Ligand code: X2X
Amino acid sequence: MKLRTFLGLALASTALALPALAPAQTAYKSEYKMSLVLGPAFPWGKGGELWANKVRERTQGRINIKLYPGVSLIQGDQTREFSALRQGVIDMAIGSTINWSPQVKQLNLFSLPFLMPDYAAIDALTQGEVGKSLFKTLDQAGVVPLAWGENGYREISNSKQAIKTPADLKGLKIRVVGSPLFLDTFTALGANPTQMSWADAQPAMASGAVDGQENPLSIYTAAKLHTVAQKHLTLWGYIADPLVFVVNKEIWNSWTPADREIVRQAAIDAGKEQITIARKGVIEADKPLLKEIAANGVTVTQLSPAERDAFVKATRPVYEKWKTTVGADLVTLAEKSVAARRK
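Assuming the form predicted on its own, can you produce the structure of this chain alone?
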């Protein structure tokens, strides 16, 4: 009897201990939804494809990711993507710092006009202390940030004339994304900024309802904007748009620690590859992408340092105004990081 009692107690205590040793794992979903603005024909979407493939291979199919380009999970509304991600409507995303800046004001840092003069400056921010600080902010905002990607420098095109000075922008109707900082910047340059979706922008350019737009060269070429009257292109590099690879927190917590590490490393690896793709054609000495664009009858203008300075001066009041919104300490850290970069 004593032996039975002892065995019964031993089994009971073992049963009680088991849940603590091996907590029940939430069942994995058969498919995880990844939101993207652009599909794999663009460097942005290609980053999503690379990430999904790496995760599928490295988890032996335990984590299967499906791409939803055109922010189709939220009816194409880019500005709702971050909120939907936080709420769990979206499982994971590669998001634009511009699109998410209304919800996370610190991300407006990258849209401060002429903060980043070259690719080394972008890398100094995303891969340094500024990047770490922004990842903490995103984590506190309710998502799990894993890696950086890149949509690229936003260059300006129009149907009227070559843009070499701020005066050349006077009165031009320029399509911009829905950000107050963009509206302020183009208003300061004398343009008429017009907020509209990308789907509406292309027909508006074709009809002449809008004179111009600003976007990375990868979008200019993939969308064949020379066919909608965008025959004048100026490389001014006024802002760049880093992308962020993120996962919804509940989804993240549902995976084993080992799988979380696989997803994180896959994001980092995919991000590096995606950045290389995004910069292809413009970082080489002969800049083959510019030759390809010019071959379509487009006038490509590259600003001299003095010409660029005129735009910097014209937009400086906007930069100073937004410094407090972004966070003065973060902007100062960014300025120091850019100044100390390896060129």
Contents of the next structure:
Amino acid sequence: MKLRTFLGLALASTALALPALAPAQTAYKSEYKMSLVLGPAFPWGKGGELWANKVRERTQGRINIKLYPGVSLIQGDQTREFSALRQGVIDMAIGSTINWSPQVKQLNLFSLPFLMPDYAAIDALTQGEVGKSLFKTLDQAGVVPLAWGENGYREISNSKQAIKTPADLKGLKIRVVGSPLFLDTFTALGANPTQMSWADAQPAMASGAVDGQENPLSIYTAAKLHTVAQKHLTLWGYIADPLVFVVNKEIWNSWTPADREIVRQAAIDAGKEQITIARKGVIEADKPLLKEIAANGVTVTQLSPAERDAFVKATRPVYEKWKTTVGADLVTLAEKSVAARRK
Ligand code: X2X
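Output block for the form predicted in complex with the ligand, input the form predicted on its own:
Below is the entire complex, every chain and molecule, led by the chain shown above.
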């Protein structure tokens, strides 16, 4: 063997041997990357901040988390977040069930139109048997689910007219995100849905490329959607998206059991606080957030039960169709949990 070849081989084998010297559990990274769609100006990002701070404090800095809002680790492509998490491009995340539903079809549950009539119904699902079942599904899909948070009830806004009946949606170009379920829902209502990321949605509203969108009121106000022509807002509460706090499996396994428990408890504590923040302004009797929105010259339309029912009827075939995709047993369990909720 030539000397150069021998030296080359010797070097290569040393390089290969090196990583094996470090035992898995002590190989903590100097920084863990947390993916989020929205930053701390929104309840969603506040949840990330709360989780990261609790973990840093309770581990005396052993686990140091940095926030990456705008799903910047995946160039803003929010429906790729779950795959990136599984692959380890992302270490941890607080994600919306909507954005992960293309990969985890059961998460479409929360997007079934009019499944959850009130906040007690959301809680009955996430904090009950349905939540447990979905955590099992997420675990089997390759991530470690730790806690629930909340984005919120998604209300519809547009630049053209007040929406009181499904007919008012006819022909409106509505930006939607996530799974094809949204295309079905808005097509059933006579609208013209178009899928795009949140990053693309705001310029599209500003330019008039789309007429409307649906998002929680906390996002509507913090993103100042009235400044991008969203002058008509209808409260229909057709769906709500919970958030899920998760960690990549390899990262999770690299931590000591004690640190895992700290991260889990911190997620549960941050999740509770985050849900309170997400509901602020919309659960009080006088709904202060609505006043703030109306003060910007926005028409706020509240539907009577009969008016709302017309939307329920129009979307019922979509609900039925997607019940089988989500899993009929899971949907039935959800319906039962909603019916038995404590109001
Ligand atoms: O893109 C949206 O509409 C948002 C911000 O609500 C989600 O990420 C689901």
